[in-house]
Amino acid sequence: MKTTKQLPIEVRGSHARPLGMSPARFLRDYWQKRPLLIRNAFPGFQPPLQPDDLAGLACEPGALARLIVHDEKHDRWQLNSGPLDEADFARTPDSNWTLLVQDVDKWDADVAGLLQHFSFLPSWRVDDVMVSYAEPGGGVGAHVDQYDVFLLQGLGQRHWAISDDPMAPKEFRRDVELKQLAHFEPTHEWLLEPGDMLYLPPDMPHDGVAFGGPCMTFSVGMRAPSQAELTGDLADHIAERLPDDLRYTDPDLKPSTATGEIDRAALARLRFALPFAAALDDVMLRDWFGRFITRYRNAQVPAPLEKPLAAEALARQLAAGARLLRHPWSRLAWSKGKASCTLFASGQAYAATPELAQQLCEQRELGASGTLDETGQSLLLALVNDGHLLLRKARRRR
């Protein structure tokens, strides 16, 4: 009888091998499926933030930061949610509290240079990278994620403990405002350095400590939309583009036998005017996917220009040398179809060249655009006066 080889659970990862094998097969052994340790994922790995520029960024008014102290005496959690200032930093204790800023990479370039080490995912399901620092014994307690998660160790040493117990129990206690596991029996545990990276699949029981002195950890997310998101925004852009004029019809209706009955006659019809994704045709699919996923669990959007740039104005500046810059905020995917090409950005389509639609998805910031047809220019002016591309100007030599 033939035996399943036991896939391992901890790796040892290099610079040419982040992951400890290649990405495919930790898309086809691990994604989705199982977790997995990578000892050395970055070897010599320098945080590309400091813990005192965290902080500061927690203080900023549009930043998505919480700040958690756990009373272990009592086992009382106080939760703190952005903006902070810098008295709520002084009223923490010596130990057991910790800091969380999400879309750090929308903020800082460095730490964006983190996410062409997961190039191997489409870039539209990464979704931000989150930086912890955590005094000792910090942390958010046990508990569960709906999304793949990438747990970077980027400063001093977090010990983790996870449950891979398909039969582990999720729910939830009530006596605090975090959503905190009610119980966590661990199955693995731990120490992670500097450059070791932790992957967990969605609904994996997992608890992250600060171990010994100062804790910094970068935690890159992937975007996981719930059915029920989906099928929301699914609805919503179908009904903008039905005309009123198709309405539940019965054509068919017999004498009713049971006053008030919805009967399956009624269901079936109800099925028939309810043309969700099953009855979409191509376009109308790619488009309402384009637009949502672009737009899903965006904390911000750029702003247009309050006076739209002229296609000779760019035109100008662009061959002067200046450099166009994608907005921190803007998200972008593109899809192709058998006639057309179309770009999203952040909830809006336009049209592109498979080319240039990739270009821009590819590259944070582009140059002169005079090899660009008529379609591509229209594109780019069309981004800059919408907020997605920002004109840097070029720097006048002395």
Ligand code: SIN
The other form holds:
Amino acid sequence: MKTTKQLPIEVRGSHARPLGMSPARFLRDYWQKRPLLIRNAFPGFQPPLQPDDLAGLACEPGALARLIVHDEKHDRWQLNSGPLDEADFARTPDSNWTLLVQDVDKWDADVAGLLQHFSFLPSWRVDDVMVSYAEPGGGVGAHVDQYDVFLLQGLGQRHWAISDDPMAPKEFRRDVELKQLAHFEPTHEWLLEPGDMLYLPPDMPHDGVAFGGPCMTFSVGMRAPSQAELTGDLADHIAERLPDDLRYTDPDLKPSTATGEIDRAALARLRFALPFAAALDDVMLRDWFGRFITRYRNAQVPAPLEKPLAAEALARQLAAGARLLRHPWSRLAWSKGKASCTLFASGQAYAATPELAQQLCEQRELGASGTLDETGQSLLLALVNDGHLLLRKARRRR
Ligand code: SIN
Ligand code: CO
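Could you output the structure for the form predicted in complex with this ligand, given that the previous block was the form predicted on its own?
Time for the whole complex; same chain goes first.
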């Protein structure tokens, strides 16, 4: 069996083998797994589009274009997400800027022609060809993409740095609009020439900077819906097709002993009403249903306090006899699992104890919280600040 160590990170391509190996070997050893630099993937590559054509396309209404300028001295980044016009280009400095245009294959048949070289992949996995033009020093900064990408050098040279360290930190810089990595330690660096191509699997830190002169890069990007997107769309799809009279039912209901509790029997009935959710564990089912049922068909929801109250201020008010009234539009429910108990309030979830959750569901008005533990006190404070409990100050004696 081959070990990872034996797999080269750099190979040489040819007219017959743009991947430097057969597609089957590439898919087995590299696709979605590890980066690969293919020198000379497209021998004698001539860009199917010139920089001026790209600038013209960037100014088309409807084109997805970004102009990014890096002030190297202060490490400040300026992003113009369009619509762009000629004046934007006239204002660019001599270096350290880049123009990126997405979906160029939809506008330009020659650029779309590049995709024929990727026909070993299902066409529905291909997202677009993004084309960038950069002056020396231009780039978008170190970042990760959530998709596989083939970065084909089209014109000039680009310095690429990547990190294939699985422990590489992925936090973003907070001071930059672009989703740039706060920390980036390259493990590999290369200078790409026209026709060279770098393949990167998803989530791999990388940074490409134009080197020496004008630079064009053609990025063939893949698409892979997130589980969240798949789930949302499937749920909508199913929901549109289900008749309205198929509902949550509970002909086996027993008298309620704990008002507001979403108990095990309710969860079992939910599973029956949602056969496609069989794979959901109790924790997720409970968390989703508690949020859902407490915001279901609510005409209004309480508004959070404009000025949140501090814990000490709430404790002081309660000690002085203030009462907590449930907001008339706040709908509550609670549920306990093996390890935790959650109170749901109009779509929001809060850590709670079963006793306090039950009390809040049962009683519309509460008094002093002196005997509450820390969880209880933070819960009341959160409910007050989120508008679910209204603080009624004690009346002053005359
Ligand atoms: C580029 O600047 O052409 C590539 C951007 C990227 O790294 O995704
Ligand atoms: Co990228």
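It should be emphasised that the depicted structure is a prediction, and the values quoted were computed from it without experimental measurement. Residue numbers count along the first chain shown, from 1. Between two forms, the rigid core is the largest collection of C-alphas that superpose within 1.5 Å.
Novice: Given a superposition on the rigid core, I'd like a yes or no on whether residue 380 shifts its C-alpha by 2 Å or more between these two forms.
Specialist: For residue 380, whose C-alpha is compared between these two forms after core superposition, the shift is 2 Å or more.
Novice: For residue 189, state whether the C-alpha moves by 2 Å or more between these two forms after rigid core superposition.
Specialist: No, because once the rigid core is superposed, the C-alpha of residue 189 moves less than 2 Å between these two forms.
Novice: Once both forms sit on the same rigid core, is the C-alpha displacement of residue 49 at or above 2 Å between these two forms?
Specialist: No: residue 49 shifts by under 2 Å between these two forms.
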